[in-house]
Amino acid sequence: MRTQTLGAHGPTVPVICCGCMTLARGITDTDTARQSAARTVEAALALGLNHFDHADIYQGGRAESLFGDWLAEHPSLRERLVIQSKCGIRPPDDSASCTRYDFSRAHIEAAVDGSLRRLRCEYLDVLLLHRPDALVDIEELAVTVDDLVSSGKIRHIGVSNHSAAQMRLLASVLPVPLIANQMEFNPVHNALVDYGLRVNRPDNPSAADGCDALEECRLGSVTIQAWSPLARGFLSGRPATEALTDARSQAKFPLDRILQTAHAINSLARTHAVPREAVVLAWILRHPAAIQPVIGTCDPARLDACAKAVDVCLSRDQWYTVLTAGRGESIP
């Protein structure tokens, strides 16, 4: 598995990251869930994938706990792993009726301590701030991050779902560089590159999703981590018609664009003699920004299919063919 540096100052990581949001999701028996989680983690490691992405809200912390159970049985492997987690999203609970974002010192410190406890490790290689907090006190945040780094609880800091301007604001005060911005990106949810293609066009939206975050990251040597790189599976085998019955998918992935893009992916998979997952991820890896896909599958067979992406090099024509299908219209 090829590796790259996360940002300009981060750890060396494989070009594909394993997302742990669905680790043993839906398995209620504890022992069975632990066995399932162990199979996923060990299958990833066998493929050279040692970068694992968590968040404190994934399954209410259960995903971190299952990973921590595995790590407790393999403590000697900790130094081989790159473990990152995210914090900042607070779902409704006994004290509040709404979801809110919280970058306060008290919440971030408590969230990091909670993740470390569940993961059963002493430090996070990377902490990502999950979604922008409209009420963030950037000076307080800077002190919080400085203390977490100084105490050894985190080694690097990044963000998720932040715009270029939001990144610049945080970078202006943080004591250490941002090394990653985790953004949704795939051939259908393609705003990160589509925005740049629409410059000086009347159809360029004034509030494009992500705006120029991609260019900002390239200028600052910050790694874009692409979440949902397989478009919730719709580009790698999940029946496209399910998008019509899933309200979230229906809003994000119009059926005609899913069908067109899946057709283009299928054709390229036959051409390159690789699984569809490999083609989709190869499309992301083809971009010169060294974008790192964060795959969400926990199926060892699909992990293997994803890992094959590093052996696929799409031509410029093939890359733009997929983008055109994902846009649902010709390039301007």
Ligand SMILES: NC(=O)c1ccc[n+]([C@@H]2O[C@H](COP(=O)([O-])OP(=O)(O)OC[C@H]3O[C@@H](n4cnc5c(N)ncnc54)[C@H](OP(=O)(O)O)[C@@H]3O)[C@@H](O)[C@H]2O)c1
Contents of the next structure:
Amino acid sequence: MRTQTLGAHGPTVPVICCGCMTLARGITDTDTARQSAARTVEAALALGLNHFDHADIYQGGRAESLFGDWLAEHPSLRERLVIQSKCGIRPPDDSASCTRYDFSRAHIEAAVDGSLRRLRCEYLDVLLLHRPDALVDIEELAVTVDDLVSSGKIRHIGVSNHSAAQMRLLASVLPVPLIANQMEFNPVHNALVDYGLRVNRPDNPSAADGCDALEECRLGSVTIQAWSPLARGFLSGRPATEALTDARSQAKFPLDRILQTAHAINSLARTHAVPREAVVLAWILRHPAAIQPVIGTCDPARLDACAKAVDVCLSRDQWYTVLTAGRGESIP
Ligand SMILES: NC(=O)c1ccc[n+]([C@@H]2O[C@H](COP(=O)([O-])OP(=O)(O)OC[C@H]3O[C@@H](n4cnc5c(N)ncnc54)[C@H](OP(=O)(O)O)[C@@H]3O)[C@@H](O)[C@H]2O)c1
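Alternate state requested, the form predicted in complex with the named molecule (shown: the form predicted alone):
Below is the whole assembly, all chains and molecules, this chain first.
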């Protein structure tokens, strides 16, 4: 598997990262869930995918715990893995009935300790701040990150879902460079590149929505990680009608654009003689910013299909064809 460096000074990682959000999701029996998680992790490793993305909130901590159970059985592999987790989102609990974002020292320290305990390891290679906290005290955050790095609990820091300006603000005080910003990105959710195509046009979305994070990351040697790179499977075989089942999916995956883009992906899959997943990810990998897809599949066969993306190089014409389908209209 091809590799790249995360940020300028981060760890060397495969060009595709494995997201663990849905590890063994829906399996209630603990032993069966452990076996399922182990199958996913080991299938990934067999493909050279040793970079795993977690968050303290995935399945309420269960995803990290299942991974930790597997790691406890294979402690000698820890050094070969790059484990990242996220913190900063607090779902409703005993203390509040709404979701909050929280970059306070107390919350981040407790969250990192919780992740390390569940993952059964002594350090995180990368900690990402999951979503921007409107109430962030940047000086307090700087001290917190400094202590976490000095104590060896985390090796690198990054963000997720942050705009260019939010990144600059944090970077201005943090004692270590940001190495990654994890953002939603796929041919249908394409704002990161679409923004740059609309410069000086009346239909240009405001820079305040964070789309210029791509250019900011390139300037600062920060790796963009693309979450939901497969658009949850809707471009590679999952029936588009399933997107109609709830309001959130309907808004995220408009049926006409899904169908059009899936059609373009199908055709390229035939041309390149690879699975559709490989084409979707190759579309992301084709961007010169070295964007790293964070794939969410737990299915070993689909992992295999995803890994084939590194064998595909889309032409400029093919890339823009997919983008045009994903946008639902020609570029300006
Ligand atoms: N930073 C953030 O805010 C944020 C937000 C969301 C996610 N993430 C990270 O990004 C990772 C990936 O996110 P994602 O899961 O949305 O990414 P994705 O790779 O776009 O979607 C993967 C999901 O789609 C399903 N899928 C794929 N192809 C399918 C098909 N042909 N038919 C049916 N189902 C199919 C997979 O199920 P199978 O397992 O059956 O293949 C899996 O549940 C997560 O694991 C997490 O680590 C980060």
